[in-house]
Amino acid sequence: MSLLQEEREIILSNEYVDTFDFAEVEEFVKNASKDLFISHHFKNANKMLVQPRGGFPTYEKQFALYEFFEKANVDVLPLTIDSNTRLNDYATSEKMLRLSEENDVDMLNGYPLVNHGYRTTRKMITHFNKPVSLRHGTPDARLLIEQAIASGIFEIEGGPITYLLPYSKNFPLDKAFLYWKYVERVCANYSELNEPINRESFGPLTATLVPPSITIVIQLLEMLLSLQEGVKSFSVSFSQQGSMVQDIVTGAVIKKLAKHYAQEIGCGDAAIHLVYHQWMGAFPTNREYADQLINMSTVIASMVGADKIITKTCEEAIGIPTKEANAKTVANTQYTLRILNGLPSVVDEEEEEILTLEVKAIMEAVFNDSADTLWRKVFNSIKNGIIDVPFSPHIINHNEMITIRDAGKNIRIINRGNVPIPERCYDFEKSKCDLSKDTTSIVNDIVHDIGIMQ
């Protein structure tokens, strides 16, 4: 028995898991409908795929949500997992699921997949016969992804950096890398049976003034960590940043460099896709403005040539969106994409050159670390501040990089901290900002920039 298989058997002997039948699950994946694989749709779709968010505690409510989405012409169904499962606290999610079922009140903020089990969940997934994307935010997703794939969920979002630095304060980063190595290997193994399992990185990070260079570097590194374990279908992503110019440049650079670095490690045969998240920051409370913001982001997604767009709703500012609001956004986004039918995008050449230089300089610094494996090089680079995510709550993150918006609403680096931004690029970034102001004014500008869409 392989070491991986031994580890899998230990993970799946968890008291909250029904007996896991490896042979049956393998047989199911081998014979699963191609329509359940987003990798199959990416290959064959002639349009951008539309995916909302959404997760309810009970099977009945999740099923009803999917019925709404189906009527709204959704391309990819979401399965958002509750926060107790994210923390591997299956005992609490079990208790809250029972209370939700007994009292018809949502006691969880998502679907507790581990507690429902794969046999139950599979009935729902195969009934709708559409690709489902697992959205979860879990540093240790080993048990969760086993249950997800066994259920018929063949896209797994997240990674050791993107699901840790934005969400966690002190979960050990080195452990996260090892737990996600398990995820990659399981996905790669199952990919040999049918269409590839798609892995997707979470580009928005903290969704707060993250400069494109940091977003792209983290996307590329999670992609490389995944591809080197044998994954053959991967999605890099980023979210609307507040400047159309910067978004178009980011889209161009991330696509170009993803191909470049995949080829560098001998994985040029992997399919790389681009996903665009509608605005992830604070939403306007005015519903008309919220609708305009959503439409605008759909236009930008078309201009960057995204393969998939992840939608938001006009209810974001006031709480958890209803299934009706979620379905309405899907229908509206599909309508906007139909009207647009693809758009030309004009990339600002100077911005593209500067961003490419920044990303390559950071990537080179990571690769030059003396550690013997890529994950250790990345770990050291975060520990040393070579990679620094603004507003991350995690204790390992330096939080020395300071960013602000310029007059064109582009995110600019005004203090690079330990991040090896080349001098020429750093001068360019600062030249776009008014740095003659006093510290208080700059802090006030940063606070304003965080709530820019409100």
Contents of the next structure:
Amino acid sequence: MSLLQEEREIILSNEYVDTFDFAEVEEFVKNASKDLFISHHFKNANKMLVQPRGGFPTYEKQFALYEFFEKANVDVLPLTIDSNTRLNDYATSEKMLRLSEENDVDMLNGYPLVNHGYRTTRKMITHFNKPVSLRHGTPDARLLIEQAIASGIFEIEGGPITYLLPYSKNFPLDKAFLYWKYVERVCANYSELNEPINRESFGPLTATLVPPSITIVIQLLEMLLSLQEGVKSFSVSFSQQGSMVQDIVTGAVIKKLAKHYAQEIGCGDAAIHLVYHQWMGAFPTNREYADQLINMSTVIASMVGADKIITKTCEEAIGIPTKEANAKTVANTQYTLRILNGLPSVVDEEEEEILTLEVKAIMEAVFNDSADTLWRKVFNSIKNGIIDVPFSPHIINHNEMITIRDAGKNIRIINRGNVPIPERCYDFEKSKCDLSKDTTSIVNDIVHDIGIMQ
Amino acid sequence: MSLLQEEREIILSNEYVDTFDFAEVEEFVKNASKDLFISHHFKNANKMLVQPRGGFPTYEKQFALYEFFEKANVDVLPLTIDSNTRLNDYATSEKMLRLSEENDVDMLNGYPLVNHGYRTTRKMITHFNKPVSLRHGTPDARLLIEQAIASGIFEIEGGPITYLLPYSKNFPLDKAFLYWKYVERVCANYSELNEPINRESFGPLTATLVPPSITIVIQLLEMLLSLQEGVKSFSVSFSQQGSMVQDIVTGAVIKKLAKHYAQEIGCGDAAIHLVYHQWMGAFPTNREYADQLINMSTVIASMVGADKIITKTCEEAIGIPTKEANAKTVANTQYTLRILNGLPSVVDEEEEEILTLEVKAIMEAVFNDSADTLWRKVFNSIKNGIIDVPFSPHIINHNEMITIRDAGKNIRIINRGNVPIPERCYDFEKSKCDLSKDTTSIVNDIVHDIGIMQ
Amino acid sequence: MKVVTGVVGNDIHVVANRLIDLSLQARGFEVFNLGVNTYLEEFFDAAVETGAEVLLISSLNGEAEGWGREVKLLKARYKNLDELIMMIGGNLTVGSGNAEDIVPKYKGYGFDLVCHQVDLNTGLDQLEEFIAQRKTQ
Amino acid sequence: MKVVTGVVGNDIHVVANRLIDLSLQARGFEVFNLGVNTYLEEFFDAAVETGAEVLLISSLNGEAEGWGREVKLLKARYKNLDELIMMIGGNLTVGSGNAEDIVPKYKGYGFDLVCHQVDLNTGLDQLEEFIAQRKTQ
Ligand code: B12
Ligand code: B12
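Mind giving me the form predicted together with a further copy of the same chain, seeing as the form predicted on its own was just shown?
Shown next: the complete complex, the earlier chain at its head.
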């Protein structure tokens, strides 16, 4: 028995899992409908796929949500996991699930997949026969993704950097890298049986003034860590940044460099997709305005040429969205994609060149780290601030980089900290901003820049 | 006394006008607040001005509508005139106004300005102290615009071509040209007293598959007819066409050529503005979808770089909009303009060149007509099909041009009729379409192309 | 086969009218299109003058409601119109209404085919079927 | 002047916390920022260790409601914290609530300054005023 298989058996002999039948699951994946694989849809669809967010504790409520989404003509269904499961606290999620079922109140903020188990969940997934994307935020997702794939969920979101730096204060990063290595390998193995399992990185990060260079570097690194383990279908992503042209440039550079670096490590055969998140930062409380913002995000996603769009709802600033509001966004987004035609192709050569130089310089610095494996190089680069994510709550993050918006609302780096932004690029970034202001004015500008959509 | 003044006195000694005090009106215009002049706002605003549509029969309802618009942060107020007034049937509008006032039901589809009179209307206009735009559709608007300017309405929409070819079956075109000549001259004279009165042409025409070359030619001709009479501030306009890139190209060409032709006739000193109408064709009945379409129109207007946008409401396909729905669009449009940043500058050189060649060829053919005055040349050009407006109901219109949409939803000319589209351009237009289809398929395509936003 | 068509009343919405013209021609009809803003007498006069076998009226703002009642009376004044196939379509009521109420009402006015908010092609398919049936009778 | 700040409970929304840090520094304070996900004891420990004169707590998901009641009890266990200026701000209730109810409640918990959904700069202006008043007393 391989080492991986041994590890799998240990993980799956968990008291909350009733006998995981490896052979049966393998058979299921082998014969699963192609429609369940988003990788298959990416290959064959000639439109941007639309995916909302959403998870409820009980099977019934999740089923009802999916019915709403189906009526709204959804392309990809979400399965958002509750926060106890995310922290591997299956006992609490079990208890809360029972309470939710008995009292008809939602005691969990997502679907407790491990407690429901794959046999139950698979019924729902195969019933709708649409691709499902697993949204969690779990550093140790080993048990969770086994259950997910066994249920027919063939897209797994997350990664050791993107699910940690924005979501945690002190979970050990090295542990996260190892847990995710397991996830990649399991996905890679299952990918050989049918269409590939798709992995997706979480590009929005903290959704707060993250400059495109940092976003892209992290997307590329999570992609490389995944492809290295044999994954054959991967989505890089980012969220609306506040300037249409910066989004377009970011899309162009990430597509170009993803292909480039995949080829560099001999994985040019993997399929790479681009996912765009509707605005992930602070939302307006006015629902009408929120709807405008959402529609505008869709238009920009089309300009960017994304393969999939992940939607928000008009209730974002208010609380967990109702299924009605959630389905409404899906229908509206599909309509917008349908009527938006004659898109111009936009190229901003100077911005593309600057951004490409920045990303390549940071990537080079990561590769030049003296550690022996890529994940250790990345780990060290985060520790020493070569990678620095603005507004990350994690203690390992450097927090020295400072960014603000220029007149066109592009995010610009005015203090690079330890990130090796090349001199020429750094000068360019700073030249776009008014740096003569005093600190108080700059802080006021940052506050304003975070709230630009309000 | 000048001939014009004689004509004015005759027109204003109408039984429905109680003593028009020429001297008092002149004094009023001379001292009117700059804020009432849209020409002043065009000069000083650094944003796109937002203007809705709307007119109700009674003073009270119109006032209430304006209050709603004011709360929604409107830039330009509309005054839409009822259809009896448009046909100079002041007796009926008088009767219906009384009935509306007595029974609290709207018996008119707009504001009967002549019956209310300028003394009353001026109170409302000066109370809100915002620029007002007169929307009517009247072939003989002589009495109406005198009352409008006397009321403080310093923008007059329409023109002899754009208010006739889409709106009438058989009103004599030559009469319309002469009536509008009067309008231009009155506007020009008043323009000398304070800020200029702005004239605006109605670019949407029939809002149905009108190719940009025809729209632009008509805009330029109405502009020239107006500037010739001394008007110093003019807005050319067009409505969303269905392809983002075609809108952007249309905007670029119309701006460039308006300047060019204004200079050609020695009117380079006149201020020329660009107005964009949100989608004017068949609307979706679904209100949510209509809102998406409206938002997208605003984004495209920004890409086009319009100076003013004229809005629709989510109730367009249903009926005359409520003031709530109308004000909602204004607030949403202002929000969208505020949060839409980092616009790329888009240029499509090939499309621009083709469109410019087409417009110049048609303009040249008009100028080459043997008649002695421009209005007679234009009149003849419409009669003989050098200008041909698809889907015009007017009997004088040739109706030989056939247009369909290509894959990018650009409107293309597949039968030029008598319009002198240069060979090279005609080949280009046709090369974009699949002309191998049989007539039935092409008709089906046209039906589909008209309904693309549904 | 000859068809007279047009939009009834003060309605100037011409788009549907143009499409009907094109579609009828594509289906091989000989079309006499009176356009928008056409009064009922004008329709019947044209039918007589051209010897048309079909009269196809559109109304888009619901004005037809006002004209409908007069159809039978007026038609009776003309000779030789007994065989004329009478069809009406578009939006046949002011505001919103449903086909169940509207169709019988217009049939009562003397129309053979009534298409309230029916897609053009569906409507013309119905017309061709109706003609075929007449012929076999 | 030394300030200890941070986000209370299991809340990881850090944006406001960073802005507070920057703003306090810009106003000349010496800042000890404990970040997100910080428990009440940690706040008091830090105040003692640093000798801070101000403790400024944020809560963004309303969790503070849960911790509020324990403040007085816990603070009493520490010596030398009587002069500590206690301030709290952010979104101080789960779901929505209004300041009239919330402010007195938190004052009862022992906070000197309570800023429910108050803009950061306005809140810090209040803090500086409060400090100035203390000094003149
Ligand atoms: C384009 C348009 C215009 C253009 C018209 C250009 C022209 N000459 O045709 C312009 C801008 C000039 C215009 C002007 C006006 N319009 Co207009 N216009 C529209 C709009 C946006 C689309 C209409 C259209 O072309 N639809 C596309 C065609 C293909 O669809 P259709 O007409 O519905 O026809 C289909 C079916 O009905 C069917 N059909 C039709 N006939 C028949 C017959 C048979 C036998 C069959 C089987 C089927 C069939 O086939 C067609 C294809 O499926 C509508 C709103 C909307 N629907 O979104 C308003 C609308 C119709 N207009 C309206 C109004 C009020 C006006 C004005 C009075 C506005 C003003 N204040 O200036 C003027 C004057 C009009 C007049 N005197 O009649 C109102 C009518 C309100 C009402 N029902 O009471 C509407 C609903 C807009 C609104 N919400 O205010 N308009
Ligand atoms: C950005 C964001 C994120 C980012 C956070 C990155 C990070 N680490 O900070 C990411 C994407 C990672 C994220 C994750 C999650 N989030 Co979140 N997130 C948001 C979002 C969109 C904006 C928050 C923000 O940054 N606002 C900008 C800052 C500047 O404003 P502020 O925080 O309100 O602070 C202002 C004031 O409160 C004041 N202030 C604050 N403290 C103090 C103190 C004093 C003394 C004073 C005077 C003033 C003051 O000053 C600030 C400036 O004016 C909100 C929704 C929204 N508001 O639009 C949701 C939201 C807060 N998140 C939510 C949720 C549920 C989550 C998740 C659980 C989602 C999930 N299922 O994955 C996770 C995990 C969170 C956790 N464990 O806590 C919910 C909370 C629902 C609720 N209230 O019950 C919201 C409302 C979204 C929603 N509708 O679902 N999120």
